[in-house]
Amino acid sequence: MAETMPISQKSQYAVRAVFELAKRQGTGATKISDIAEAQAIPQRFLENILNHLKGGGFVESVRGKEGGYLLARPAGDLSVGEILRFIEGPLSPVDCRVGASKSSCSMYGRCPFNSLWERAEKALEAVYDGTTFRELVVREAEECQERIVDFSI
């Protein structure tokens, strides 16, 4: 069976948290539980993540009846490789290209893989850095008005 470099179910969370309130910009605050039933988020650990990324300037919080979580800056401005960054850390296809050292990996300095994993990366942030939420979610519109069928006649 073969390994595969995931990310992990917390960034997977918060980039669907980010992404729920992509669709509802510009709509007022949404409430946790909206958020959590929409994105099949647990709602304890999505109480966690939207705190955290308000810490990281992802989301503000507005308090009060009417009040919920709002993404802080537009959806077209915000990047996905900026949100799997900030809760992951460095977007790296192995562990041995961040934070390499002597003591960590036995080929350092002098790894004949060195320039892939490199190309890997780049590659990587070229996908993620070059997707805004706010393209997500134009093109989840576009793939369901191509789901829709027309039964007219």
Second form
Number of protein chains: 2
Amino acid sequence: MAETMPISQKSQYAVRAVFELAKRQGTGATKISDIAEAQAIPQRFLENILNHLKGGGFVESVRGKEGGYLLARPAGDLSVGEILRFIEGPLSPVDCRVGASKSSCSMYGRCPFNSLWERAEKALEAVYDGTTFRELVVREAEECQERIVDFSI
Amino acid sequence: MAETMPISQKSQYAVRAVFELAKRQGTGATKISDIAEAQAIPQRFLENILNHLKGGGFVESVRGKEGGYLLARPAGDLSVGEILRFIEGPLSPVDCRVGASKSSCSMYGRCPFNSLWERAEKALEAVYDGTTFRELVVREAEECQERIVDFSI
DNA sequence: GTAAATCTCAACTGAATCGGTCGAGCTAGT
DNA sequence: ACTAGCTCGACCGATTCAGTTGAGATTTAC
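For comparison with the form predicted alone, provide the form predicted together with the DNA.
Let us now look at the entire complex, which starts with that chain.
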């Protein structure tokens, strides 16, 4: 079966990398190689991605020995949606709601599906924009805690 | 810009074709060429799609002269989600929540993103499974009506 | 000041997917 | 038998995707 994957591998790596930086926020710069290892991401590919994210102002870099990357904003103020949108472009499920295609669509304005795609888009945005990396970090910590409790029982 | 389009052109054509058949339900078989024209879909491509949909039991075909396609189920009982899932596969935004990839994921079970992807998937399902073709047809009719009213004012 | 560690940037590549076409055949009505 | 239509699978070119590579710039440690 075809296995749709609307969220590209690159975006997933980007989100995981940012997540890793969020976990380490306040502990200085983290090397690409450490992020790659922690999140199981091909290192040379991750180099591209982090560089790209830097262009978007999401992360900062420190060059030279002891260099690495840092999260440029508080984890509680950075949503998954922002990263996805930066890497993937608009979160719309279809082209005809976006930019030039919007007006070039032959049924512009009176397409019965327009409101459907719009509702889908809004639903996704609500989820992705409503989730910050801080929440993800906290949640992971909680789950880890639960597991420890499980073991100790 | 990259313009993500998680819903493939093929799926959109499929949905539009089914929609067209829903509009014409009760009026006998509709030729591929008529559907293609009404919905601006490349005819030879549409042939594949309808044939595929037939395999899923969504439409029926009549061969020979005066042949064509019919919707196999009441439009009010057929959701957009069913068609999308049939053409695209699972509505999950990522692979690691689906089938084999699910268990082959290195962080199986304790991935902090799992619940995020799950919420996204559920949000999409709610929209797509909650919309029937009957609603779409009715909605289009209403919008047409509004436009007539607009003109007459 | 030089060596080592690290980020930087753009070009490249192989495989897969996508959107679509084509041809040859089958089926039913007239 | 002719014709209008559906059927089925093979085929194709372009794009995208995931990832690699190489050459260079920058900082720190010694």
